[in-house]
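Encoded as structure tokens, the following chain is the form predicted alone, with no partner shown.
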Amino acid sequence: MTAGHSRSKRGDFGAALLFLLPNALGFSFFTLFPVAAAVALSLFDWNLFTEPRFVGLANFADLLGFRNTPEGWAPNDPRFWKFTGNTLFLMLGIPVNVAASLGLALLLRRGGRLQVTFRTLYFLPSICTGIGIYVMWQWLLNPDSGALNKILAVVGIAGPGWLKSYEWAKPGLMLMGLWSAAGGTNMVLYLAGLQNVPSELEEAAALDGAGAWGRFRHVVWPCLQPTTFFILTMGLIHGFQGGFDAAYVMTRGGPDGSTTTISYYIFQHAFRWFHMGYAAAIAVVLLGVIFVATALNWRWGSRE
């Protein structure tokens, strides 16, 4: 009896391993191995045309270190800190995008006969090709002939320079991100979360005299906290990693580096200047930042 039970457990364990094998192989080849290779490459100086030269932690010292100058302490790589600031500034759009997605989901929760039509229209930008959207918004944000500045001129407002202005280039990219992300996957997730809000709780709150805001604050919002936690976690990860494709197509990182993000800086070092080891060091630092930010968000979200 015991021996047969043990053989059955070993058989179940072997079957489980067999089912897990494809995912484990995919994770190993496409995640674990590239990360290990990037960590190893970050310890070398290599430009693709010469033999790799081991430099230890020199790349990290050049990236994160500071030096004493007559004017005071200065970073070894001031561009990295500037582009990190650009990345964090663009991430300020995350809570706005989340709020917009939640607002659309609430509006489309009971949309009547046109519910499916409106949901499709709002979701449409998220399935369009990125290049096409970037080219379209590059035209919309053109300070001379763009539609947005022409609309502002109709109401007597002089439109800014948008992508050609150092101060307005990042807000322009954030505006595009809001348009494309508000009705996308986050809205669908919130719509799914709203389906799980118990209707009897809302009805009880209404009978107790709670208005629309009171029902949302005390009933709907607590039920949506797991969905919001997931959306914020994925938004943080994407925010640190994102920004390359839009900057590459629309601004080339300019003007004067105002839209260059960390991911775009990695691209520049790797494929424009061929500093492969230094690019790998930036990628490793970015991986560490994402890991810490996600862990802190997970700890805070779990407590909430």
Second form
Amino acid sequence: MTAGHSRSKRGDFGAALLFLLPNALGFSFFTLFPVAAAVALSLFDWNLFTEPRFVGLANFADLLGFRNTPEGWAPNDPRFWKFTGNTLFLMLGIPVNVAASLGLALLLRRGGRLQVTFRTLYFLPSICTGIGIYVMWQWLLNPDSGALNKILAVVGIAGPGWLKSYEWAKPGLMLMGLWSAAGGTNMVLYLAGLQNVPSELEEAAALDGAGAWGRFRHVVWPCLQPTTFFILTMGLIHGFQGGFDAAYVMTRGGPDGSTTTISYYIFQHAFRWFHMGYAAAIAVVLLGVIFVATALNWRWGSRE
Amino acid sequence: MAIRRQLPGWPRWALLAAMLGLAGCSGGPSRGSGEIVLAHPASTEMTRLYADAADAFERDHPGKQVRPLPITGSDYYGKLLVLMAARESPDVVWMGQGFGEFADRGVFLDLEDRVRADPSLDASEMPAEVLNWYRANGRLSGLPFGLDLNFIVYNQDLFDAAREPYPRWDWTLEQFLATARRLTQDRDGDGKAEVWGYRGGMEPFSFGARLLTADHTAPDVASPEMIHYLRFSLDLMYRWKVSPPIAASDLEEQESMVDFQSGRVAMLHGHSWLLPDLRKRMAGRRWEICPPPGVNGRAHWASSQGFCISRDTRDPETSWQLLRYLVTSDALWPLADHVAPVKKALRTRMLKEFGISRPDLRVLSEAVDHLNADPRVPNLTELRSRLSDAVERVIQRRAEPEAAMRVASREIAEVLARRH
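Can you swap the form predicted alone for the form predicted together with its partner chain?
Once more the chain from above appears, this time first in line as the rest of the complex follows.
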């Protein structure tokens, strides 16, 4: 290795650092520092106006702990567990959304004259403003005058109360999620993934007598594993973090907290009731849950 | 590295500096020198009104500048608190029933001495009860100019079609229920009325129920009055089926208005701030307002509109002049037909000028003697959310009123204990 070559490598390393620096600085300022601040804040009691009071792990004990009551052991904060349940329930929509995206991508892959038109139509919800979509679905899901129940009535089905009903509010939101997510980014990712499936493999499978299902199961699906893994990982992360905007616009977290997710609960504590330390504690727990879930998914996905 | 070779040293550093600058710069100071910022909840009408008031103040006070700061969205208090916590406090702030949450944090200027020293401010013109809503620890920190009130709005055409006499102002809950039943129409018998007799829920105050005890130190939500309120509300929805199930959130109000406008609701629980919208929606149709029925006679839910001055204002004197101007001059007179003026003389003038034309504003004017307000305590938002959660649980029939209120009572007690 010559001295000139070594200098050149050092220079390249410096240039690489320089190009990484804006992103690294941005990440530090806008992500790393706020996360560290949130972790620190979770150890304090603070209402934004008075001096923060150090409370150690008390916020976490209030959040995750249980107490002995005359009726038996009960969580210190039953709302947190209820809203965690809501979040997990809403995440049940993720595999359905992924399957729908894959289905649409497979349909669009077949080509045809209207392929571009359909791609655009399916992708439209992703470029519409979220608030507009939520307001539109609020009306669609109106139990009395909403289009959905009117259509159900035509076929003799008495539609449920949707967003007005404790039992049906979450399925209503999941239905909306399916509509907006099926043709969105996931579909585009799958379309890209499908283009990388070697056509010769499919042709070979066809020559070997594999039908459409066989070709999909044994050729296409394995080739799409990396895409599916990425979509699921992102879906998990968004699922844990999600639900705030729809709940804020469409239900205010109701009825009876049935659509309140962890992120909405963080908002309530932080900006409705100004329990900044407690809100930070919930955020830290959420961070931990997302980390563990992603790690498990990563481990499982890598093995696959 | 081709790019490194193409870029000489200094542009790379300039680029980096520019990016850092873009990333790190804030918007700079939020107000000009000598400018007074007036924060208020935004709506098309209010924003125009406050802009006009600011212009008029500037004309009367040469050299002074006022910048209205309309705060959009439903969470006015939350956004204002965040502004104040960030040391970006407006100088003069609109303030209603959230007063206690702000005063507890010590963010307002004490106005007691200024009010006492100002002979033009005749406090006796205002109901003492309403003035006291702006006191913290016995000291005045704000001045009211108007009252927000609830009432019942009714569609006279639907009443006429059902040959139903219009509501009397002294009607009882039983009469209200009977009226709602006669107005409800379920022609196909599917249990979902084509015309609902009533929509919008009741106020606990109509039953003598309240959130806290009189000294504001303990919950009072498990009272027989509160249980009566809940049982009556349940009966409206599920026993007599005269009202659709409601949601305990502000979303309910928007949907109710649309139903009322479309003639699907004969009577609606309304609030004074809806009057401008009602006038627009119901233009050309016959509608009227009346007091809500109550167990012990007439009882209005009430809140107030007023102004406070931020403790962090850089110009307390001009801020005080602006506050005085807003509450004593005619600046906010256009509000008088949907916010009952606090000052008696203005209420008299309101009736004289707007008369008893639709709607009959005597309902608002005379409500001053029947006010029931939420206590202006710290953590009111959280306390109310505990109650509304429990009410929603009952309305969703997921808990009996007694059980739900026991839980609410315990939770409210915990919130109060945390405070103390």
